[in-house]
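One chain is shown next in structure tokens, namely the form predicted alone.
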Amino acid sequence: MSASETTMPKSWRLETKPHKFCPGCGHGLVLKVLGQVVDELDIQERAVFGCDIGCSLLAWDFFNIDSVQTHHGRTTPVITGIVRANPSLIGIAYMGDGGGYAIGSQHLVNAANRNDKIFVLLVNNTNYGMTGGQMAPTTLPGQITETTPYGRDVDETGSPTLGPEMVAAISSETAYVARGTVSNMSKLKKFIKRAMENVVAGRGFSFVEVLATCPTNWRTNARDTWKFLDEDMKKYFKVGEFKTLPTEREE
């Protein structure tokens, strides 16, 4: 049943529904902005939301919209299939860095290369959050995790994945690619809205990575959590737009 056929207000966000993420987690902030953008573009009846296994799966019943939870790393092809079967739909694939850059990396690469008309929104918190904080593709050099107790050694495990840079290099000129952070919500909302508008217009693939907090697995207090996000992560992961249409480029 669609939102218009229920007694619920015409809003993608369920204002009275608290999220299930850990205190201080960045997922809730990302999803709040995403809901605002969908409401502003008035595409609730056309949007389909897919979420991955991992912390992102806690968003499966967060919104008043058609949603699907996929196997780990398979959100991108599931949403791609849905949109290919019904091109009038707006497909949103939501995932963490593990699902997007590890087991799901081949799907991300191929979807970007094919210029599939979907929006992939990936949350980067530098670890596998739901399973205890193990090293992820985005774990920073020297960062201590459950599986790197002495810090990540890039000589053994390679360097952190630079997802937007990779996607920008292989995607079409009509793609939109950016990296935002929950430490700058106004800019993050602008990136997410531009990505969504690109898909709504049928122009091309859209991809936004979001730098987000994970104090539970980082084992940090509020001050150190923000320092790690806004200093350590941003030194390695450049925030900004990597591919836009000429009329959308920031001044």
Ligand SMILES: Cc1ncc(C[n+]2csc(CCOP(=O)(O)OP(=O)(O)O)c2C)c(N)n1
Given for the second form:
Amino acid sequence: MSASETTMPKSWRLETKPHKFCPGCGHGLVLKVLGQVVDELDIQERAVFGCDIGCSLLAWDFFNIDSVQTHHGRTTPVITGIVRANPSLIGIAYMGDGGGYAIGSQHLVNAANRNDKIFVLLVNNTNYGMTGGQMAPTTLPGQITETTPYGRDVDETGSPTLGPEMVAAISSETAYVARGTVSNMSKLKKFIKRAMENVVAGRGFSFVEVLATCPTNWRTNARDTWKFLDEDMKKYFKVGEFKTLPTEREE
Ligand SMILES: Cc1ncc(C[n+]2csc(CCOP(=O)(O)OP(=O)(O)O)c2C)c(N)n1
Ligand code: SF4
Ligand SMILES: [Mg+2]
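Form predicted alone already given; the form predicted together with the named molecule follows:
Whole complex next, starting from this chain.
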């Protein structure tokens, strides 16, 4: 056994094999935090990780925990079903903004409304990353994508989906709802930990959206990637907690 294996957290295997995301992708950062939180809560034996179609599917074998790869947009109901069949499990549904807010939007709405005791973790990179950068529900007004070559026209396609705001409005008082960003990893970790603790306590539905980078489809260099994330995206998507215990509130 190598030194890295002896010190390796049980649920996190990025140390031992390279990930498959593009350089500069936000998915790896989100998954790193998720792995750390699973380790810190010591719930490897009870955690079930479900990943959607989209670049999130590249995470199907990252964790040394029970994992399931679902159809596009269907990770939330699959994880709900698994946890309903065995309520001792901790269900994590991982997806992109296309999977969560377009084809899977009804599942997100219904799971939040039923206060399902699962954690939905959604990566907002403002486009359909895996299929080559088409417009997603989160594409910013005026943003150029493969399917909006002249910029997104909100009169024609509607305004970007504000997921946490919507989930906060329809979910129970015991839900946890937040939006984090990969440009503030310590805050993101706090949000993901509180979301997981809410589910581990059997308290309620947990939802965290993460603002994340997709330099490949944004066609940005490193500087412009972070500028788009921190300036353009943050103008529209407010980072903070939308539902939490009053004693934990953090803007
Ligand atoms: C039912 C179905 N419809 C469409 C697709 C094609 N498809 C694969 S990934 C994807 C979009 C993924 O975008 P998103 O969910 O935002 O994830 P990202 O890749 O950006 O992380 C689409 C439309 C599919 N696989 N299955
Ligand atoms: S296409 Fe975008 S979301 Fe997908 S792996 Fe590459 S950078 Fe990440
Ligand atoms: Mg996406």
